[in-house]
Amino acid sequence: MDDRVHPEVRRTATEIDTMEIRGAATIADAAARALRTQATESDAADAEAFRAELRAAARALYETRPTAVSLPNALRYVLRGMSSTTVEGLRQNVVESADEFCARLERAQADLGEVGANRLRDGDTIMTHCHSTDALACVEAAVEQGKHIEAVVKETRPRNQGHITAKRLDELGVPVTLIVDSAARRYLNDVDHVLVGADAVAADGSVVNKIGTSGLAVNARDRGTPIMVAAQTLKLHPGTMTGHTVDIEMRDTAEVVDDETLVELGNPTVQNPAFDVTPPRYVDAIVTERGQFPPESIVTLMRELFGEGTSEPWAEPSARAEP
C-alpha cells in the first residue's frame, strides 16, 4: 500500500476487505470518514501533493471490494468536492463533503425505511436473505407504525450473515424463524414478501446481491411471492449505463471449507462467489429513499442522479486520460 496512506485509512481498508466492516451503507460511511481523516491529518506541502495523497487513499479503499458499488460512489462524492487551489482549502472541501455525505446517508436509510414500510401490512411475514440494513430499516419503520411483522430468516452460508439479521429483528420485537438456505422454497408459501437488500443495482434493473438471492427470487416468483429490494441510491451502479458489467467478487475458499477437510475430500476445486445477479423480471419493486420504482424504471433515476456516466476520480490523471 502507498506510504502516503494514513494508518486509519489502512485499518479501514483492511476491515472492509476482511468484512469486519460490512453492508453497503456501512462501507460507504467508513470510506468517507477514512478520507476525512486522510485530509485532516495530511501534511502535504502543496495542493497537487494533497490531491495525489487523497487519490492514493481512495485507491487503497476502492481496491478492497470491487463489486460493492456504494464504496466508489462514496469516494466519488468526497473527491469531487475538491475544488480549492490551496491545501487548507482542499482540506476543508474534503471535510465538508465527507460530513455532508455521512449526514445524507443517515437520513437516506430512514427515508427508505418509511417508503418500504408502506408496502408491508399489519400481520405480514417476510423472508430475508443475508444481512441488509436497508431491508431492516423497512421492518423497523413498519414496527414503529404499530404493525405486527414476523420473519423467516435464511442463515445465508457460508458466513451466516442471517444470524445478524435474526438478532436485529429480535431486538425489534419481530418473531423470527431461522432456516437453512436450502429450505427457502418450503417456506415461501408461508410468507407475504421476500425482502432483500442489494450491493449494486444495474441500469436495466438487475440486482447484484449476496449469492443465493437469484435462486430465491426465481422460487419466489414461481410461488407468487412478491420480491422487494431495499437499496439506497448510493447502490445504483452508474457505470452500467455505459455498458460496464458488474464484476462478481470471488472470496477465499477457506470460508467454505478448511484445508484439512479439503484434503480429506480429495482436494476438489472450490468456488466461493460472493454475489449473484437477479434479472429484473423477478423483482417487483426497488425501494429507495427517493421512492419505489419498478426495476425497468431505475435507469431514469440513475440519469437524474449521475447523468449519462461516471468517472474514477481516484485514478491518476495520466490513467484517466488513457483511451
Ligand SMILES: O=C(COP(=O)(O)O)[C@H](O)[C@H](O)COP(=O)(O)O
The other form holds:
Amino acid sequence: MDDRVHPEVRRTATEIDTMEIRGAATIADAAARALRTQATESDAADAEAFRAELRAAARALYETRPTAVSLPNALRYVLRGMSSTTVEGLRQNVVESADEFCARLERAQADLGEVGANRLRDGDTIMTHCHSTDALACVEAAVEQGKHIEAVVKETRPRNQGHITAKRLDELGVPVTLIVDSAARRYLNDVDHVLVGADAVAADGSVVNKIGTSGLAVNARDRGTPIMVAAQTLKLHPGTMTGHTVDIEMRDTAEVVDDETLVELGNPTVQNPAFDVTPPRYVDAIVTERGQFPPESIVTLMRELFGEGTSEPWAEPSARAEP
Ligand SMILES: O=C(COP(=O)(O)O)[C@H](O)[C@H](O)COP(=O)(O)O
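Mind giving me the form predicted together with the named molecule, seeing as the form predicted on its own was just shown?
Below is the entire complex, every chain and molecule, led by the chain shown above.
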C-alpha cells in the first residue's frame, strides 16, 4: 500500500477486506470517515501533495472489495468536494464533504425505510437474505407505525449474515424463524414479501446482491411472492449506464470449507462467489429514498443523479466527468 496512506485508513481498508466492516451502506460510511481522517491528519506540504495523498487513500479503500458500488460512490462524493487551492482549505473541504455524506446516508436510509414500510401491511411476514441495513430500515419503520411484522430469515451461507439479521429483528420485537438457505422455497408459501438489499443496481434494473438472491427471486416469482429490493440511491451504479458490468467478488474458499476437510474430500475445486445478479423481471419494486421504482425505470433516476457517467473516484479532476 502507498506510504502516504494513513494507518487509520489502512486499518479501515483491512477491516472492509476481512468483512469486519461489511454491507454496502456501512462500507460507504466507513470509507468516507477514513478519508476524513486522512485529511485531518495530513501533513502534506502543498495542495498538490494533499490531493495526491487523498487519492492514494481512496485507491487503497477502493481496492478492498469490488462489488458494492456504494464504495466508489462514497469516495467520489468526498473527493469531489476538494475545490480549495490551499492545504487548509482542502482539509476543510474533505471534512465537510465526508460529514455531509454520512449525514445524507443516514437520512436516506430513514427516508427509504418510510417508503418501504408503506408496502408492508399489519400482520405481514417477510423473508430476508443476508443482512441489509436498508432492508431493515423498512421493517423498523413499519414496526414504528405499529404494524406487527414477522420474518423468515435465511442463514446465508457461508458467512451466516442471516444471524445478524435475526438478532437485529429480535431487537425490533419481530418474531424470527431462522432457516437454512435450501429451505427457502418450502417457506415462500408462508411469506408475503421477499425483502432484500443491494450492493449495486445496474441501469437496466438488475440487482446485484448477496449470492443466492437471484435463485430466491426466481422461486419467489414462481410462487407469486413479491420481491422488494431496498436500495438507497447510493447503490445505483453509474458505470452501468455506459456499458460497464459489475464485478462479482470471488472470496477465499476457506469460507466454504477448511483445509483439513478439503483434503478429506479429495481436493475438489471450490468456488465462492459473494454476489449474484437478479434480472429486473424478477424484481417487483426497488425502494429508494426518492420513492419506489419498477426496476426498468431506475435508469431515469440514475440519469437525473449522475448525468451520463463518471470515472474512477481518484482520477484527476480534469479526467472526470462531473455529475
Ligand atoms: O449483500 C449484502 C452484504 O454482503 P456482505 O456481507 O458480503 O458485505 C447486503 O445485502 C448489501 O450490501 C446491502 O446492505 P446494506 O443495505 O446494509 O447496504
